[in-house]
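In structure tokens, the next block holds one chain alone, the form predicted on its own.
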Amino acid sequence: MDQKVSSKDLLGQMLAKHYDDAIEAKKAGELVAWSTSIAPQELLETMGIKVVYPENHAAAIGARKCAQEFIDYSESGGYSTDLCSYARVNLGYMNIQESIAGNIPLPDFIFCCNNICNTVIKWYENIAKELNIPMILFDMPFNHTYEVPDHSVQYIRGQFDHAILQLEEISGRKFDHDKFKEVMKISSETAKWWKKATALAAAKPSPLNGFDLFNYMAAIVCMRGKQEGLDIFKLWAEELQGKIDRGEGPWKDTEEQYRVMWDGIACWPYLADTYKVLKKNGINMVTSTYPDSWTIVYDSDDLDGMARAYSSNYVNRNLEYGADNIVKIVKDFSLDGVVFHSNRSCKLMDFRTFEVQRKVHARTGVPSVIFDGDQTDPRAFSLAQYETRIQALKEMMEENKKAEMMEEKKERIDG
């Protein structure tokens, strides 16, 4: 009998046909789009346009430790290092364009969402300009009110209206509204199995060491509208409820002593060497503020619902929302601690750390520690430094325990 083929493998196979098909595509002749990672790819996946992710790519390219090459050529080109490292990547790999981490089509229009940063938009002009190239932009004002305001919502809808004109126009081919219906039931589906599978780490012990979660990231980016993304995120959803049903923790040989979240992009040249140290300190890293990110649902064929869903990103709400988030993620998750990464890359959420860090303390008593570093830019991080604030925040989680144990046992006298 053959042996069920794993998510994980899946996930590799499913993830290098991606990228095939885009390679193949454009050898053919048919347009490849470039797109930010949470942009409404439900149009381009009506389209049958194959899309591209630079964002993956270079987080790709930084886990295979070949990212300063890249960043070297942009910034020896004038592209500043205060600038967001996953576009210094890519800028580079446009001229290169060899990696070892894999190839990627030149794009022949670019497909830009403002909803996760507004660097995007002067990153994917200057790819539009250099390459004299078509973009469609999709500006999603950032929410300074709780909650979306409708008027946003209409703001958003008309771009969604506007953004299939301009498909029509770039394809010479007619928008299938029909099928635009199915590719939302689809995309909404795949994004609440996503939701799903991901909660299931809250579980004790947690099935899930939540490093594999950055690698699965890569396919709720690129796979939201596909029936294979929806598959993929069902058995992902199965193999942790199994774990779960068995008692199993998210490793073999050592046992999980620490909850923690993460909050930030992971440090991709960095992956293993910041797992092994929660690793060896007995810490699992159960969750982030990644699953809620995407998590784009709506009900099919509700134009509006779609808006409001793109525009809820966690990354475009105001600071209270963010910090009730992760209040949230701490009680949801069982949390002892959170680990905040500081990533020169990303100024929007860079810049409210502190404030968040110290509201979520205010009303969790939860400890947390704040690290230095980049998304892809290995000069920017530091292991000892990182190793000695996961040894503070384990101390500091240590005490906690104990205070709760003393006050357990306090409360079992007194009664």
Contents of the next structure:
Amino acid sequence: MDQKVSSKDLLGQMLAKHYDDAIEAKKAGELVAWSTSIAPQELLETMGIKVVYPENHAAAIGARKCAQEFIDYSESGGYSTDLCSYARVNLGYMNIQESIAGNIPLPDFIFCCNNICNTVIKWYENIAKELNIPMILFDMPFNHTYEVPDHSVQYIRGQFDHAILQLEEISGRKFDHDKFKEVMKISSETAKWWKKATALAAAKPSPLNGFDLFNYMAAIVCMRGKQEGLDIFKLWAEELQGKIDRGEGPWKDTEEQYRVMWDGIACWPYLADTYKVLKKNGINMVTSTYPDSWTIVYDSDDLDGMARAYSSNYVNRNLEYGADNIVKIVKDFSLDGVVFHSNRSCKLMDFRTFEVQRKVHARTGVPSVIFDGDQTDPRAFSLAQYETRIQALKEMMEENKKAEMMEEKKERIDG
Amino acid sequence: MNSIEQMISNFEEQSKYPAKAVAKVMKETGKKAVGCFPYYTPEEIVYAAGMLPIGLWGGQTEIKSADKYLQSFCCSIMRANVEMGMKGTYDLLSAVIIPTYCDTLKCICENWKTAVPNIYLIPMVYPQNIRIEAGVTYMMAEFKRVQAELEKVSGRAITEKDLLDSIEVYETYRKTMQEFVSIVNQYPNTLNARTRHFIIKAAYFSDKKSYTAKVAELIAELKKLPAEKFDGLKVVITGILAEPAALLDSFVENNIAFAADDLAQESRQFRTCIGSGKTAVEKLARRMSDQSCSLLYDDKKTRGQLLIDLVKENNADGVVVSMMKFCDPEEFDYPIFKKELEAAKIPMLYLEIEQQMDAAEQIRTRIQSFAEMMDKH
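Can you switch from the form predicted on its own and show the form predicted in complex with the partner chain instead?
Complete assembly follows, chain above in first position.
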């Protein structure tokens, strides 16, 4: 009987192929774009243009613990140590062009969407300037209102049209609107299955150890518009459902005692350390704010819907939405606590964390802690501080559990 | 004190004590005041509504309450603004406009809702893709939305004529200020780094029309005098702002004059003239298409060339980078224009500043060494 390939193996193979294909395409004289992680890749996929994602690549460099070299290069050129470390890694890589974490080809143009932050505009401007290449920008106005206003949707639509013209000019080819519809359909479908798979983590015990989420995220970033991407998430969902049916938790050797979510980006250079401290305390990171970030869902012929979906990323929405979002996650995933990463690289998330934490606590009673770290700069994290915070969280969760048990006992007696 | 000294002293007084200055001008004009956060807001619309646009660019204040919302690595202007909002310094304002140019401002806008609930918030988005028509259309829609908000605050409708009249006031202000910064080169002793800054800053706490008249009067008085002899250094200063005052004093002590600036708080406010358009809001929108600043999308990265041109046009000896710590847009621009200035062999002094900086000693030393180094060449 054929051994079925697991989604994890498939993920590894497909990511390797993703990067190889881009390098081969570049060698063959084809166009390569560098894109931000939640950009309307549908347009590039329609044009058949190979894309690589500097954020993913920087994360991979961070996870392989070799970010410092690239960071040092950028800083020696005048980049402040207070700037986003993905940018510092990537701008360093742009010059060094060699990493044990894998290589990416240099871009022929830049594809930038600021629904994740305005920092990417400045970072990508610099790439465009240094490499003297064109830049395509999708400006998604910050939603200080709860929903995306109509005039923002119209503006984004106008930018789609403009970007299509830019792509036609850069590639010298016509944009195929029929193919575009197909790609829109697949992209939306992949996003639905990503959401579906990650939502299965709500089961108790959770079939998912959330650090796996960080791995699969690479696929939702790089392969959202491709059939292979869709296949991975369907397979992953099937595997997770299998675990639920068999009553399997996240780990084979130990039980899930507490369930938390992780707010913010991973500390890539300390992925194993941050994971182990949680596991040691019986804490499973069940989910994060990531699943919703790539749930870019719309009808296949609906450009307004697509515009709205891209603008709806939670970091591009107001604080009230941000708090509601976490409150919902706490409830949907039956969480005992929240871990907030005060990530030196991400001012857009950080400067709302304190207030979001207060709001979430007031509405759910669930305890949380904030620790200092960084997504790729290894200098901004202290394992000792992290451990202390996680232990404090565990103690608070323990207290809550005891109180709940007392309450239940009392009800039983009273009843 | 002669009349020029008196005029300058009045401007300085206004700039140093904004709360007092604003209360005074509110009383004199009977107008309401609206706080305008950095970096650009539709001041013309506020003015057209019969209200006073007041610039809120932080200040030296001890940060206590703002720590409830912001980590220490947040830019000092924004920490100061939240602090002052929370402690009541801004209570005389009827509203504040917070534009979301950078990631920090987006968060400030959101925190304001809880931190300072007593001051009505008008959030606003300036499009980054404003050189394409969809961006101009969006900008116009935002201006109209904000106009309706301001009408609520002022309690009266703003007519097209009100807007055009206000644009006229602002256009005169901008042209006057352009002339003002250009004559600094002839009177660098009177208009030294410190006085120049206070004169420009006073605009934020005044009625624009009378302020402009006062600056025009100062220019006229100065022009009666012969150009001043100056044996110090002339530099172009670039950044968000050049504060606190102790920083400026160090330049004066070392005989360094600001021949021109590319500061968001100063020339970037008035160097771009009104755009063309059929309606007032279209003129305002198209002006933003021409505006250049680190906070606005510029894939051509024109800042380096702009600085080189300013150095040449003003015969300056070098460029001073007044780097606002934790300001992403400024920090990203720096490595690019640094390379260009180096290639053009223009000397450069890099200073990292924070508004709450009280130990200016280190900066003073750096300015002094720069002056000495330049002296040797």
